[in-house]
Amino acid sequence: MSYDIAIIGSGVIGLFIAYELAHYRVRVLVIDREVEPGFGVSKGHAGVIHVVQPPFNSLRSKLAVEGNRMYDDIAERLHVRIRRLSALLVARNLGHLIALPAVWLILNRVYGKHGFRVRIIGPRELHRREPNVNGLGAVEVEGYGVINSFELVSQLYNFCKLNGVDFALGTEVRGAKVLDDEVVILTNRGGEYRAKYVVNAAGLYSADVARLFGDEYRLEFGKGGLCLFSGGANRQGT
């Protein structure tokens, strides 16, 4: 049960990495409490790629950008439906509306040097967009894009398996011995794992993961509200 690489986390983002990992001849595990890969965060968002992701000088932001490339070919190698489309920055009162040209011009400086296209529209044109919106004007910014997150997970999986990537799903890490030369990984099932590398992917639970592994952080979560609309409403804007 040795390998080169064990990711704890079968969320996107372990998925994706086994997935870039599965193109090279090494020995990759991916483990998961949960019986079905994609099964935590993964399986209750949006499937929103992003543009603007503030701070702008941010690691973050900077991944938004170059990720948000990515996903044509991405979606097109492992036949996932993706749709393109803008997101609108609306100003909803007189201090919106005067402070647009400043939108505009911070978001054209950031993201129109990347190719993403910012502009700013009136009235009429925000309303023939969403005729259920209020707004005085709106700043657009194209290149958004929104992604079928259960296919995106369900041919992630598909593709490692089918490329030798071992999976351990309803295994929860319980402890890590960390050796000269490698990791001994403990589970509940009594077993143990192996690995030359751990990859922490385990989302929410990244935190207590990796104090299984001597690394203290926090994660400080926080509350959002997200609409969901579903339809065959041909529209460009959100």
Ligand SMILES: Cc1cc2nc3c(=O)[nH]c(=O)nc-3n(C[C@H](O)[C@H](O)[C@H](O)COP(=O)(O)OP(=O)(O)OC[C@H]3O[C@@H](n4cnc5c(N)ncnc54)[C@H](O)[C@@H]3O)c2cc1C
Given for the second form:
Amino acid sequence: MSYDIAIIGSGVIGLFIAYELAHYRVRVLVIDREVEPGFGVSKGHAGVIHVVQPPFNSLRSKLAVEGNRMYDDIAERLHVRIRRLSALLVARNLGHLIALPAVWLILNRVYGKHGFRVRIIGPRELHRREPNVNGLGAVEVEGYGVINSFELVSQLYNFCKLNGVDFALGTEVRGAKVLDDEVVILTNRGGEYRAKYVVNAAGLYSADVARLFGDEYRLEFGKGGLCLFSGGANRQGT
Ligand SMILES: Cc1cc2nc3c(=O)[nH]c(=O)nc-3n(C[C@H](O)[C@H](O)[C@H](O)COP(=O)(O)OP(=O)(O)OC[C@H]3O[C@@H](n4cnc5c(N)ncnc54)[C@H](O)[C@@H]3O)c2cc1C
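To test you: the structure above is the form predicted on its own. What is the structure of the form predicted together with the ligand?
To see the whole picture, the full complex is given below, headed by that same chain.
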């Protein structure tokens, strides 16, 4: 089977790429070893549309701002629920409180020019707005959002399916032959797919996939903490 573009990975990144390509006259295939789209890291997504993404001079930071602006339109077109809200960077001790004006200054300089309002709020307003948060004050950054990430993944998938994108789910890419004018993709199912271009959207496994195509790079992994408050119950995970 021959395609113009094969995308390896049907996480939110692979699906968004397929969604964009579905607007053009190109034959697109998405391959994923999971049996459902978005069953990699994307299934754990908290759905936060970020503004602040340090380091501020990074591509990640630039794309966070550009991507943030695109979400309202995308959510409307795909009928996905989205809610806009602001983020509070809370000063929990005296050290944090002393640093608050400097944090405001930096964030306002970086994000103010992009139209995201940044301001300092005092303990009274903080308590009024978030009675369960213990803090001496906060920097508020407007322009954040929360999107229903399950709806997003399933609607991206539905749009792609309806607009001619093929999916090979439950199919792991195990090897590749790079020829002069196309690439042959070898899978665990014994079959092979041919494509003029291949997009590596394999997330945490993208370096392994790249190696199959003769490209070598290393990913640095990080680990963070996520704390969800819901109806007074507090669930924690990493
Ligand atoms: C708990 C948690 C909360 C998060 N919250 C947020 C948030 O609020 N806001 C935010 O912006 N980000 C958040 N993130 C990060 C976000 O979820 C990820 O950045 C995003 O989902 C990555 O998408 P992806 O498409 O790159 O990767 P994935 O979703 O992992 O997709 C990669 C796909 O590639 C497939 N694949 C890999 N190797 C192969 C192979 N050899 N053959 C075939 N298929 C293969 C995998 O099966 C997988 O489906 C969170 C992450 C976690 C873990």
